[in-house]
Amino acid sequence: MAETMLKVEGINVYYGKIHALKDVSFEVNTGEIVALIGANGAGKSTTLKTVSGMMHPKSGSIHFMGEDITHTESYRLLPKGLAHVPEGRRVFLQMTVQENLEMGAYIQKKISDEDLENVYKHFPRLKERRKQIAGTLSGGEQQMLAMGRAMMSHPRIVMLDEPSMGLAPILVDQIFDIVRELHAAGTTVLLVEQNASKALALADRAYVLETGRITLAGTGAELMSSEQVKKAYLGG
């Protein structure tokens, strides 16, 4: 049976008085990719903000690898291998591109040039482009890059806000099998994305969030054939 990498718990998260997340329940086996779709302002992101410690929960818990993590700080989560690729990519603008994947390899004792090569493999586009600063960069290019940036921390899980967000359909595709070539190589993920019909046909399972709940959950291939999500997400 696998191994439970992520569980979280009834978790209830409040801003100020809004109810954001009300006993959110879910978990990630290792070597999984889980998907958790929904429409705009359902929770996504602040689902993954709180998995991350950017959020801590008012009640329920999350362990990973075992551990209680439920008010862990952000900044004592990545060295345990749990890395957050946010929406909106967040790179370092002013730095170049090596520069931004180098801040990503912080808490390794030196920064490898193999790390640096097998990012460059993934994003051929990233190498070509080492030396240029970030803010001049497509939006694509920076969604490579902050994807780059989280591999080189080594992470176990890597969370993936809105990785598509934004992006022409062409390099829609390319996100996604760049996802799709990240787990072939061992890492778990958990997605988050609203372009449901894509996340669905690449995940092993998936939850749909409707207002701060879980309403649905099951394989990615019976989430796509149920008519319910057909008719809210996939223009059925």
The other form holds:
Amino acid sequence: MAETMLKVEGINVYYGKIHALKDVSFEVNTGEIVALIGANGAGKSTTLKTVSGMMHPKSGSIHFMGEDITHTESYRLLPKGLAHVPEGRRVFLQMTVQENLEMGAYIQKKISDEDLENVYKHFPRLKERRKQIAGTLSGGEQQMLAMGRAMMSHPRIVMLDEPSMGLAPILVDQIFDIVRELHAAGTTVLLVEQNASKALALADRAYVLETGRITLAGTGAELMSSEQVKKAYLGG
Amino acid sequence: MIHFLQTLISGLSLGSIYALIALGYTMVYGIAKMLNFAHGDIIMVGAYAAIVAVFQMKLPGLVAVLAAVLVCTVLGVTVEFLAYKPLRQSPPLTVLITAIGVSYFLQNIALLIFGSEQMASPVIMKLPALVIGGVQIDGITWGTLAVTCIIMLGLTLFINKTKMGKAMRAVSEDKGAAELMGISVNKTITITFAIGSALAAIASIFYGSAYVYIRPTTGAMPGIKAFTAAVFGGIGSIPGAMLGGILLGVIEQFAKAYISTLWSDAIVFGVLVVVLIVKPTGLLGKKISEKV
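Structure of the form predicted together with the partner chain, please, following the form predicted on its own?
Time for the whole complex; same chain goes first.
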């Protein structure tokens, strides 16, 4: 029986008066790939932001490795092993590729060449462009950089927010391959995706978010064959 | 020709003082996204600290400089903690008005302690005048230029090469993403205020040496000019503040030497207006696209 790494219980999150997350509960066990799927505006990104402390819930609780992190400040979470690759990648556009990776290792005392080489091994394109300003990279390269940056701190769990957004199909496959490799290397993954078929194919378990509520939960395969999911997210 | 060169050098020297102060404005703006209008008054406090250290405590010059740096750094960090930190989530206008309030507060504290009479500031750097090809350069002029160049070089290296400096750039670009990297934005803002205030303290020593007399409102004019320099160079940009400061000093000295002492400030601010019409982001400023 795998232990629970991340446990979210009944969180309610607001943007001003808008009730964005309603009693959302889910958990991620050590070693799993868990997907959160749902339409635009369902609250997927808000969920990740709340877990990583960029937002805080009005009620409910979040535990990571048994510790209550409901109100922990964002910057204290990476040292605990929780990495978040946010929506829109958010790489530092005015810094070089290598500097971005160094920022990923900010919590380390020293930036190890081994870690840098490891990222470059996964993303040879980044090595070619390591002295380039990140703002000059293509969308796919920026996504790679954002993921590589998250790898630099050796997180226990990495939360990926729409890693395939806006990418060409061939790049989408590459990004999903990397997620698979990350997972094979021992990282737990919480994946938010609009590309439901790909996400469900990859995930051990998944949750469906609809207008701020979790409406369905199950294994990737179960959800993939669910009529409701098929209709709403897999194009019939 | 000699007159021209002399004007140029004194302009560079004055400009490098503006640049030191402008760096404080621009770094705080870059990191905390606020205009710290009390920054100029830090200069005044530094100048008084030097006066007290040299004339009343009889400390040697270099120790007095360190004392001024220490006083200003502690003051800058304290002001940030007490006045600005509680307003982190407030609208920019609230913070701006608070900064103006802090400015008046500091001026009035100085008025209470030192009175409204001007006081002579100590000449800390006693350097011989240099004569190069018939151009005579005062000790204070070349000393200021030399020291500020070293400081600016050091700051550039710090920002570009050190982990802390890179983290500052990361915070300045995207606070949320920086926090996700484990960088504490609050700590970074504190360090920025410390560096900005320390630079202002050093500027105050040079300013005092060049302009001699200090009063509670002394910080206002160099403060507003350095702010102009920061905007001129592109607020938020460190090389921009250096360039803006130096250009402003040179323009001011040339205006004084060749046009009119009376009109020099009008000309300086006139140049700013023209630059902002032609290039609203300043000389080296980047176009900022608002994220939602």
